[in-house]
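This document starts with one chain, in the form predicted alone, laid out as structure tokens.
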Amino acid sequence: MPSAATSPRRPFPVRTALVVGAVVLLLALVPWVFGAFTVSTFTRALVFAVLAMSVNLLTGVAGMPTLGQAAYFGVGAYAGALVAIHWSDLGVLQLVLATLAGVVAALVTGPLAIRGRGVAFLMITLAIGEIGYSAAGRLDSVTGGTDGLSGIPPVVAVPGSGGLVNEGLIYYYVLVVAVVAYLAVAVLLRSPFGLTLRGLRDNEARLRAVGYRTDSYALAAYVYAGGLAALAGSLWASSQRFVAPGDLAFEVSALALLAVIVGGLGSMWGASLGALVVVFTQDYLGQLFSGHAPLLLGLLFVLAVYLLPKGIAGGPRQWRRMFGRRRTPDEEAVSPV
């Protein structure tokens, strides 16, 4: 296995940058095209996309499937809400402090979590999520208990300006932060550290044999993912202006993992798109077919597993394999290798 530190530098992905720019431009048009409810759904989907990127960093990139990212999402949500209520309504300050709170929480719990791999890691993170959910409901003086935290003031995006109360302006605030988070993860994945995480997923024993301290890389990935989930939580508090223990529930972690599976393990844009599909299936289509959102999500998961086992990100190749014309034996014989 070549050393990640000595890997040749890859060229700047111009085509990827153009595609990302086009997608951001389309997302910027959302408030001008759709009504308030759809814009609000897009806002929730963008927040969920940041959480899905956190799950994908651990599950798809580092090979550590997690069901506990809702705990750090909740830490960020409560931290952002408490800063807004008691200290400052400035968005940047809320985002930074909430992310730091998530990093600290991941640093405290990470050494326990990374002791296991595979199913053991999944179970430990599930336990961490359940502990966080239980703590949020019991710490009345801090979290408001089962009543949650309400009365969160509107977030201020730029010092000296007013609070954001318009759905479209809140959407733009979340969109800007989500794009910055996406770029930060993209830079991380193209760095030697990101390449090492993929090596951790593919063959940890071999990576350890050539001298890498794999537990340190696993802990660093865990802490980075915890901070990213907390950033999403702060965005959630700013956009919904209400935080409750339900935001740390197992369902949140499960839906984030579903978004990663639907979008494609290992692909950040796939995970983001998967988050949009999951949120619109649950919140938008679920309202059209009232009371059947869980059924729709179940059908979505079954279809994704059977039709797109590599997720949306691996779609075109899979569809060509399913419906493309099969080559005859003679064509196979003359086909160049």
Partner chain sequence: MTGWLDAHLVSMVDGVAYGLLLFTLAVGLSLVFGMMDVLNLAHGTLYLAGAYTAYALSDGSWLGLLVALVVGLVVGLLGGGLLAAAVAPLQGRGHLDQAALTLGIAFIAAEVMVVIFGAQVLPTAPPAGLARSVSVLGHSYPLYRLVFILVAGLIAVMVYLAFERSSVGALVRATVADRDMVRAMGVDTRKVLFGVFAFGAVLAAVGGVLGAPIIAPGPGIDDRVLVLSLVVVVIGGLGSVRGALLGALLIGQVQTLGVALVPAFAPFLLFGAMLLVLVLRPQGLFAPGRA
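For comparison with the form predicted alone, would you give the structure of this protein in the form predicted together with the partner chain?
Only one chain is given; partner chains and other molecules are left out.
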């Protein structure tokens, strides 16, 4: 098999690292500035950002549009909750086991999903998501059926310390894990494997022609994304301390895709920002408009498609183009992180 390492080695992205550091620092200030409700909204947004990154890895990077990531999010949420209830309240243990559960679920279902590409893939993942949803509602003995799983003990971040019940501390727990997940994806995208996934999106036939087993790469991307979605699910279980079939609903997958489209396909910071926009639209604007959040989210979908074809991440470049500045071909592609 040819090595993808023939591509030139990229230098360490100093500027990107500085920006990421500054953003993390700003996010760390959130519990000092805002009240409990806003902090919990930020917590939900961060969890959702991890799920959006998972969707983006498949849809934006590898070019496989998915509407079923809520299934793996749900696997992770239930797995994390079950570990917490029956075995250990240690966060690391829950996260690792939930991620593993997501990886196994994606390994089992992935070979089916990757038989399709493009819209066929979207349809199959949609069906997988729906089956996950109905399974969660019916496997009463494991999932508690439609009642869901409650009584999840507070998560313990550091062994020996107490469980996290304070809104701000839960936020920090989620923030740390989300940043680690972000870095894990950033490293992946800069690796030869990440570059190959982009090749899968841009010209799969050519990639296959030069000897890549593209199905293996598609499956690997699917499994990686499944693990990431499950990690987000485990964070969800720890922060909400309640898991129900609704967490696997079609709407969750659809909103994660919306976050990616609003943020900009292929851009991880774009997807994270998109997640923030979606969650705050749900929590804040929805309240202002007497609870009609779905209406606003629908409008967001429509406007994003018409006005922001390349999402927020592609925005600056598009706006610059309007002023006629010449750009290098390298700038055309949305940056990886």
